[in-house]
Amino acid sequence: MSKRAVDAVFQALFLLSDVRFLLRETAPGHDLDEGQKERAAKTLEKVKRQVAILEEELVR
């Protein structure tokens, strides 16, 4: 495994650890108000890019 994809997975890990902040912020109803929302949009962008990098170097 190349040091992309460590990196990749570690830094997939720390983002989804704010999702689950704010979701632990907002419980237990998680109803998040509209700056959580793009918070969380954001984030989960940004594991997207760290999937795709995972993705190109491991499976393709």
Given for the second form:
Amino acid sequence: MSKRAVDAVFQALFLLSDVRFLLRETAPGHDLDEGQKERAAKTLEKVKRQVAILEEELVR
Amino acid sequence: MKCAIDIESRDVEEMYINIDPIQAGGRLTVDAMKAAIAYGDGYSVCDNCLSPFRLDYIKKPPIAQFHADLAAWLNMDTARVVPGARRGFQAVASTYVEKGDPVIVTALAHYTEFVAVEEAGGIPREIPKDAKNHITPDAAAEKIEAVIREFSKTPPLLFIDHVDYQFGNVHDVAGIIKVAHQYDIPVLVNGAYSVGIMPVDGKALGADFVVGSGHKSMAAPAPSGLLATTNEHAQRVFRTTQAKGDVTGRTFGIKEVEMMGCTLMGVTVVGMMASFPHIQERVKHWDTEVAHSQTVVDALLSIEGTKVLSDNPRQHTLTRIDTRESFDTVAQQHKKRGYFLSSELKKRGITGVIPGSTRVWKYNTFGLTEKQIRHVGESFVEIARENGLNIV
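Please move on to the form predicted together with the partner chain, as the form predicted alone is already shown.
Now the full complex is given, and it begins with the chain already shown.
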């Protein structure tokens, strides 16, 4: 049982939901202002960390 | 992109500004999206359902507390979640209406109120709207008198839509309830277009029942809604089952008859709960939503020949517009006929106007950002100008 992997899946999906919401807020052009770009960058960085955890737990 | 066999992923909200009249208030909050991911399984909220085994008693996730919070937020005594506003109408009509009873609705009532009355065996009678598309206390009094004369009995129930679905007008619900109560008629307030998007105080209105729609105005998955009432009515509408099996002798504890035992499970109730803090906050910014609505109305009215059929100045984000003397004149000459408007809007990233509509149509600006509101207003004007209409 890998609770760490399960948590990472949820965390990644939740973070991607934040990105999805950003796409909604900025539709139709998706022209992000500086604050939104910063938010997106931070969120995507966190997604990468969760994916790394999943690789550690499930693949390596 | 498909999310399953033969099911396309829905990306309307991500790709477009959606001004569909019924979809605006039901768009999920980000927390509801997350809750939907975690609680998609059928009986997911029932992991910790303990005796006495009823949905509104579940403490983890905090569904019991949510019920109490919903009632307090609406300034009512008790609330239940239901699978859509219509199920709230059904529960109340089924409790109060006997076969052959007259029930007062209005000329602007949603069809599901009629259906709820019909199912209970009642006979709907409509309060007419006035020239300004309002239901007034005077008209309510006249209709109640007329119905009592016709049926030789007092109607057991009156339905009034806080905000009607046809014009998005806000009605004098408190005044109408005051009139109904003079005849001892309990009143159900249909808050499908108010609960969750604008402030609603059930006690201040004098409501006996407040019904809200989760998927229309509370940023929740469908089908979801709520029925709130006062202590006076709670025992009756939320009565528990007395049924007993003649063979097995089984009884069914505290299951409520009108709720069919338990109501919302899984993603619907958890979605409502996840959005609840957001909707408590967003109703405080109703003035901004109304100002946004006005911005778009003003843009449309700058197109010569356009009329707004809803109240103006606007008091709501749902608006009915008449473009028979503007966009429809273009449609008559255009190769795409009436489809030109929705097509032009789509090119600009806007959707939600029924394709082909250029005569009388509705839209809803609820929940759009300032930038999106500007884009919608400017797009209407640009489309008008490009098609030879005068901007005044």
